[in-house]
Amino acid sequence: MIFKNLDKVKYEGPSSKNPLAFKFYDADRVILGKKMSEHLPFALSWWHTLGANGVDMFGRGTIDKNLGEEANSMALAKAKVDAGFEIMNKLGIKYFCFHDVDLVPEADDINVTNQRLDEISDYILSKMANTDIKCLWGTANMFSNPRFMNGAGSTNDADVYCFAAAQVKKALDITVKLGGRGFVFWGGREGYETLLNTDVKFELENIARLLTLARDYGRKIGFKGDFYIEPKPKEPMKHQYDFDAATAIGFLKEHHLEKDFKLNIEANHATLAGHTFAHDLRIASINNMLGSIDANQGDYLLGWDTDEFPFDVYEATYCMLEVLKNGGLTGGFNFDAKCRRPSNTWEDVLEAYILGMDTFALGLIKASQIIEDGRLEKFIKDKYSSFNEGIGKKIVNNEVSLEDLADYACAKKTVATPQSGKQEHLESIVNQILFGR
C-alpha cells in the first residue's frame, strides 16, 4: 500500500484545513435532482497518475513511480494496478482510463505485447471484482513509438498503418473485456510539418478508413459505447488534422461517422486552439456530439500542453454550465493531468486529485446556482426575442425570400440600434453568484 495510514478521503466541508479531505466534493449531495457523484463521474488517468515521473525536455524524472519493482517489468505493471485501485478506493473514484502501453511495457514483438495485455487485463478484472470501479474508456498509444513518426492513420507506410490497426484492434478487445463505456482516438501525430512532403487529402481519407474499420470491428465484437475523437491543435505536429471541436465534427460528418463518434473535449487542448474550454464544449453539444471530458487546464503563459490539475473555478463553472445544459455526458471526467515537476511525492498525487475533484464540484455547485438564478438564461432568451414574431418569426420558419427581406428593409428605411449585449453586467452576475453567497 502507498497510503497505509489513510482509510478514505472524506468530505469535511469548506472550512476544513485537512489537506487530505474534500472541501466541496460531497458525493451524495443532491444538485438539480442528481447526486454529485452522478453529475461528476470522475476517472483516473493511468498514464499520468501511475506513469508520469516528472521528466521534461530539460531533465530526468523527479518522482519514483517504480513502486519497488524493476522498470519495464510485468511485476511493475501489476504493482501499478494495485496502486491505481488503492488511489481510486481512497478517493471514491469509480472509473479509470488507459492507453494500451500504459498497462504493460511494449515489447519489440507486437505478439508479446498482446500476450502481456491479456495477462494484465485478467489481473485488472480480478481487482474490479467485488468493487464498483469500472473502465471509462481505452485507447491505443499511436504516437510514442518511433514507427509513428509520420503518423498512424496518416502514415506514409502501409506496414505502419497495419501496426496501427493491430494496436487499435487489441485496445478495443481489452476495452470491451474491461467493460469500457467508450473508446478514444487521440491523433497524437495525425498531422504534418510541411506541405512540401504531404498529400493532405490522401492522409485524411486514410485516417477515415482506419476509424471506419475500427467502428465496424468494435460493433462486431459487441462494443456498444461511443467512439470518441479528442481534438488537439499543433503539438506535437505543427498542423494537427483534429485541430478543434468544429474541425473534428466536420471531418466526422464528411466521412459519415457522426452516428458512432462523439468528442472527448480536453480543456488544455481547447485553449491551445485559441478557444475557451466552454467554447469547444458548446460546439460539441449543439452538434449532439459532446461525449466525455479530459478535466485539466493549461498555463496561458506557455504554448504547450501542460496538463495541470484544474483549479480555475471560473473555467470549471462555465464547463459545468455546458454539461448541465447538455443533460450530462455519456462518458465522464478523466483527470488527464499530472503534478508539477517539483510536486514529487505520492501524497502530492492524492492532493492533486482532491484539488481537481473539489474544483469541479465547486463548478457544479455554482453552475447549478446560475441556472436556478435564471438571469443569464432570461437575458439570452430576450436578446433574440425579435425572432419570435413578425418578420423575425417568418425568417426562422423559412417563410421569406431574399427579396422579401430586402423589401422589408427598404420599407423600414432605417434600423434602430440593436439591444445592448450587456457583457459587463452579465459578468457581474457571475461574480455575485460565485462569491456573494
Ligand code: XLS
Contents of the next structure:
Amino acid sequence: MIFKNLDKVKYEGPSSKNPLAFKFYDADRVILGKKMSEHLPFALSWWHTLGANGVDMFGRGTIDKNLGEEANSMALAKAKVDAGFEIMNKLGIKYFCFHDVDLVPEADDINVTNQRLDEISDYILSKMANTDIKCLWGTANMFSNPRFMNGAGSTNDADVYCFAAAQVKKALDITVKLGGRGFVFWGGREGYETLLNTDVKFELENIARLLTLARDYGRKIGFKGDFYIEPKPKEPMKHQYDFDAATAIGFLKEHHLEKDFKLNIEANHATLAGHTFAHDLRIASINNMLGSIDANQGDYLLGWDTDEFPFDVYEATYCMLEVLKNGGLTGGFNFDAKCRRPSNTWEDVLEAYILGMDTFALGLIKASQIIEDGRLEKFIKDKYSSFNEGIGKKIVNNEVSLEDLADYACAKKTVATPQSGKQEHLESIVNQILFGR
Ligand code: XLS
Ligand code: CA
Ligand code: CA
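Cool, the form predicted alone is there; where's the form predicted together with the named molecule?
After this comes the whole thing, all chains and molecules, with the earlier chain placed first.
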C-alpha cells in the first residue's frame, strides 16, 4: 500500500486547508439534475500515473515507481495494478485507461507479451470484482517500439503492418475482456517528416484499412463501445495525419467509419493544433462525434505536449459548457496528465489528481451557472435572428437562388453594418459568474 495512513480523499469544501481533500469535487452533489460523479466519469491513465518516472530528454527519472519490485517484471506489473486500484479507490475514480505495453513488459516474442497480457488482465479482472471500477478505454501502443519508426498503419513494411494488426487485435481482446467503454487510436507515428520519402495517399489508405479491419474484428468479438481517433497535429512526427478534430472527421467520413468512430479530444493536442480546447470539442460535438476527453492542459509558452494536470478554470468551464451542450459523453474524462519532473513523490501524484478533479468540478459548476443564467445563450440566439423571418428564413429553408439574393440586395441598394458582437460585454458576464458568487 502506498498511502498507509489515508483511507479516502473526502470532500471538505472550498475553505478546507487539507491538501488531501477535495475542495470542489463533491461526487454526490446534483448539478442540472445529475450527480457530479455522473457528469464527470474520471479515469486514471496507467502510463503517466503508474509508469512515468520524471524522465525527460535531458535527464533520468526523479521518482522511483518500481514499488519495491524488479524493473520490467511481472511482479512489478501486478504491483502497479495494486497501486492503481489503491489510488482509484482512495480518490473515488471509477475508470482507468491503458496501452497494452503499460500493463506488462514487452517481450521480444509477441506470443510471450500476449501471454503476459492474459495473465495481467485476469489479475485486473479479479481486482475489479470487489469494486465499481471499470475500464474507460484501451489502446495499442504503436509508437514506442523501434519497429514502428516509419509508422504502424502507415508503415512501408508489410510485416510491421501485421505486428500493428496483432497488437490492435490483442488490445481489443483485453479491452473487451475488461468491459471497456471505448478503444482509442492515437496515431503517434502515423505521419511523416518529409515528402521526399513518403507516399501520403498510400499511407492514408493503409491506415483506413487497419481501422476498418479493427472495427470489423471488434464488432465480431462483441465490442459494443465506440472506437476513437485522438487527433494531434505533431510530436513525435512533424506532420501527423490526424491533425485536429476537423481533419480526423473528414478522414473518418471519407472511409465510411463515422458510425463506429468518435473522437477522443485532448486539451493539449487541440492547443498544439493552434485551436482552443473548446474549438475542437465544438467541432466534434456538432458532428455527433464527441466521445471522450483527455483532460489535461498544455503550456502556451512551450511548443510541446506537456500533459499537465488541469488547473485553468476558464478552460475547464468552456470545456464543460461544450460537454453539457453535447448531453454528456459516452466516454469519460481521462487524466492524460503527469506531475512536473520536480514533483517527485506519490503524494504529489495524489494532489495532482485532486487538483484535476477539483478543476473540472469547478468547470462543471460554473458552466451550469452560465447555462442557468442564460444571457450568453440568449445573445447568440438573438444574434442570428435575422434568419428567423423574411429573406433570412427563405435562405435557411433553401427557397432562394443566388439571383434572388442578388436582386434583393440590389433593391435595397445599401446595407448597414450588423449589430455589435459585444465580446467584452460577454467576457464580463463570464467573470461575473466565475468570481461573483
Ligand atoms: C500522446 C497521446 C497518447 C494517447 C494514447 O500524445 O496523448 O498518450 O492518449 O495513446
Ligand atoms: Ca498529450
Ligand atoms: Ca492523450
